[in-house]
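Only one chain is shown below, in structure tokens, and it's the form predicted on its own.
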Amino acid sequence: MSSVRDDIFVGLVVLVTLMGFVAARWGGANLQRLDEWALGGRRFGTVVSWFLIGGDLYTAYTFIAVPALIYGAGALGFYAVPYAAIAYPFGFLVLSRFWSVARARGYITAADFVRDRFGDRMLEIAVAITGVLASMPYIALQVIGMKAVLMRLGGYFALGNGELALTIAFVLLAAYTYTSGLRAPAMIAFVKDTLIYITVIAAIVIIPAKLGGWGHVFDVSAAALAGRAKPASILLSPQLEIAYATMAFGSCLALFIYPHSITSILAAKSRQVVQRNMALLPIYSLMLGFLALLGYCAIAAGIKTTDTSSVIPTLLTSYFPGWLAGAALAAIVIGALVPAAIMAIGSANLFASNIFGEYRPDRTHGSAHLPRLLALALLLFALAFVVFVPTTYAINFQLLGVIWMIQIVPAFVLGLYTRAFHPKALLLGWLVAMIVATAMAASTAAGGTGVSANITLHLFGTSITAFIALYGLAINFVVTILASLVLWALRIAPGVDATSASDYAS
């Protein structure tokens, strides 16, 4: 049986490498200009368009944090599937008129917007570090996905601890990327999606009448997540009530802000295909309710590792049959070859545009030869941090990623309906959340345990426990508020707006 796993798997990711480098001939497009290769020439149709971004949004680590967390905490788990789907009003009032705005500025990244809204070069950099910053962990994360995966398959995918087969992939995933530009996991996505919807629809029919049923599932979670050392509860306690719905909303302010997200929403051909998206994306969210639901099933079916990234390879290899799991393992490495590209080229993009932006004039057409250098060097370097560092740091610096995305918000996404902030007050608001923020996320960590999303703060008398990362968004506002009304009141005058009302419109 785990021949024929281990047949489908290869094949399956053999089939996707190869549409990678095809990709490269997709409407015939020159990838030697920036566009052409870093947006796909902004010519993304709707179902493209769709497929690229829940490619791009739901990865494989997606795939194995959101029940794996579930699995560990119980209910709180469950704040992944509100904050995707509150995501979408979010960006479709926001991502839309960036669009419009982007496109007629011939923008390639957040930041380029930033610079031209504000006028404030020390502000560009600050929005590009944040997001590479932000991004280098999360493709990092996609890498120990994709280990996890072989680890389970075992044999010669393991050797050397799986990092030997870990450097062919991504060795193929960069030569892929630095070929086809965003084409490549554009085209990939519709496979990646595929196998997804059918390990997902497969393993919530299977898994639980293999346990006895969803009943059956959820009151042994019940009282499993009870007697651990660390009580938890399928139903959410009233103590976590605030923390949960801080880190949905906090999530959520973050998801489409980061510049893998940026990459995929620019590279749509008109702003109605971004709103179509926006409305039609929630069918992931569906999707990712009945994932987080396995962590349940993982529990029930007595799963026990301190590692929890193998609790959803071990729970489908051990319910499916070879040939589904070997689809389904597939699924979750193909979820992770799709998005490390996208982050890479996002990363890449922030780095030839914006820090070394001073050297290219004109961004949109000049040469795509630099950022596909950096995309391949950026790849290189998620796999050696997961090779060379220990799984819980990189996690650590995922859950710190997401904290100092959000501190962009004020710059970013505020930026795009007022120019009411300064930005020298902007840069220091930033400047100080940032601080703020990690120093707070780096003393949960003081036990040993990792770094905790929430921290508990003692005000007024009453005690809140809530997300970190909109701790630091609201010092940032204060911050921001009080230091532009200083300057404003000193009459030091901000940079020009290049942008106009009519960039904005359509």
Second form
Amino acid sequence: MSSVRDDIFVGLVVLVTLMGFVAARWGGANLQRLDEWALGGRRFGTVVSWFLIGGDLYTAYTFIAVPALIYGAGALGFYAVPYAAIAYPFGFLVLSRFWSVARARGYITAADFVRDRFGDRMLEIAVAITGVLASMPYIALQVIGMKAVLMRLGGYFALGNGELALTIAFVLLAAYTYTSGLRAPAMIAFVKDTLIYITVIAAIVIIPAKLGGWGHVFDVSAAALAGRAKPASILLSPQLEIAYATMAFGSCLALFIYPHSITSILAAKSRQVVQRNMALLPIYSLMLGFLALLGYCAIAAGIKTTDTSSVIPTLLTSYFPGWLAGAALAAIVIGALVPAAIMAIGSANLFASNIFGEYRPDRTHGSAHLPRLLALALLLFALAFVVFVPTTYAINFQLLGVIWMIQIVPAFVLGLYTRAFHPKALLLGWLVAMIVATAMAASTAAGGTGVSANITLHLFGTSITAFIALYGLAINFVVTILASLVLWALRIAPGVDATSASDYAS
Amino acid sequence: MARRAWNLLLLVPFVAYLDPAWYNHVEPRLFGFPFFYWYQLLWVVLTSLLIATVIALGRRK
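Target state, the form predicted together with the partner chain; input state, the form predicted on its own:
Every chain and every other molecule in the complex is listed next, the one we just looked at coming first.
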């Protein structure tokens, strides 16, 4: 039953689990303190941050889903590449500013900032709820990524639909997230990212060579996609060009405002560390681009399946020698553990700090007791979600998560630059956009095929197919601007701004 | 203020990816990759270099 592949896999997963617990001793800090548990003491340098943020943003689900989308839909799936490129110039501007104000005033979440900036408790809660709602299905998707690997391993890994192994791994994850906080994923990220780079570099060297080179892989894929019952192409059809661009842009706006992104950014020790990482993290995007193209390799290799999440595990185990296949599958599983831990920490912070209002006036020296318990609960909830709810639900909710997340852009991102919008107007814009965008997404699922990211609207005499998140954001802005005009005209006073200009500067 | 002006370089990647119609074709190929793919991968590298440039220019007084 045992093989080199399985031994390597188990060895690596056991290693990172031990590291997760040992991480509690890293730096000899008092992990009862909130900023030590939740943000690793805010002292990570350029290298640690690069591994942590990269390990956080490029998740196991990404590694499974992006090639799967290319495999299933052709060129449209490549939108992840422009998305993962333009996110960094955007992040460079916005996150530098946010890091500074967060350091100056001791924030641990985006909602902490919104409360201080606008003096509005309701807006704070709205931003916090959005983050938690968007994170939960995202954690669940990490579990699904792990499950795809366990099913591929087969044998006792696949017992009970993979749920036995899944439960053991996730309970251990919850335990070391509880004890070590952000230090656990930060330490594990070194192993995760090293394995991922080895896997991807080996894959893009070995697999296309065995399939007759990249040119051949594209040609075979083009022919195979065209011949499908539902034809696709290695180029975009003209009506999908707007969808492609809006999906890239919309996802880019959402990426860095997710709670897990905020958490790993705020753990950086200086503004320079954040900025340098924006220049260095695109290395991951390049890797993601090549990984995406493995979807075409799978087509060229003749892999045929309707369960697209099995495409990458199948491809890797078919073409790699046993030891490398073991390392590659371990990379995906560990790649699920890192972001799942950070997402749970980020959401737990939002719950404790912003929904329960645990930490005023003193956040920096607050106790980590409540968020630790909440992170534990959130991870176990995500596990239960995957065990008891069909997979397609998690995928649909994740898509809704992006559509929701982006609706805090006016309050959070523009709030970093201006108070021109009235806080109550921002709240109304958020509420209307959440409802309308959710209704749009639900209407795309009416045929029973699941939620789609795009919707075709007939505007100004033409029909435009675009990303629902951006339609929602447009509605959000219109309502926010109109309501602001009314509230300012009525001279209804907004809350007090607790931040000052110098907080944002350095 | 000059430092702010250099930040405009950060808009360049948005322009490069703005309209997929510009790069939605197969030819010219590079190492077997259709233009659609190598153009977008190339811009990942250029985006990184632009950000590094903005950092370097911001440090110089």
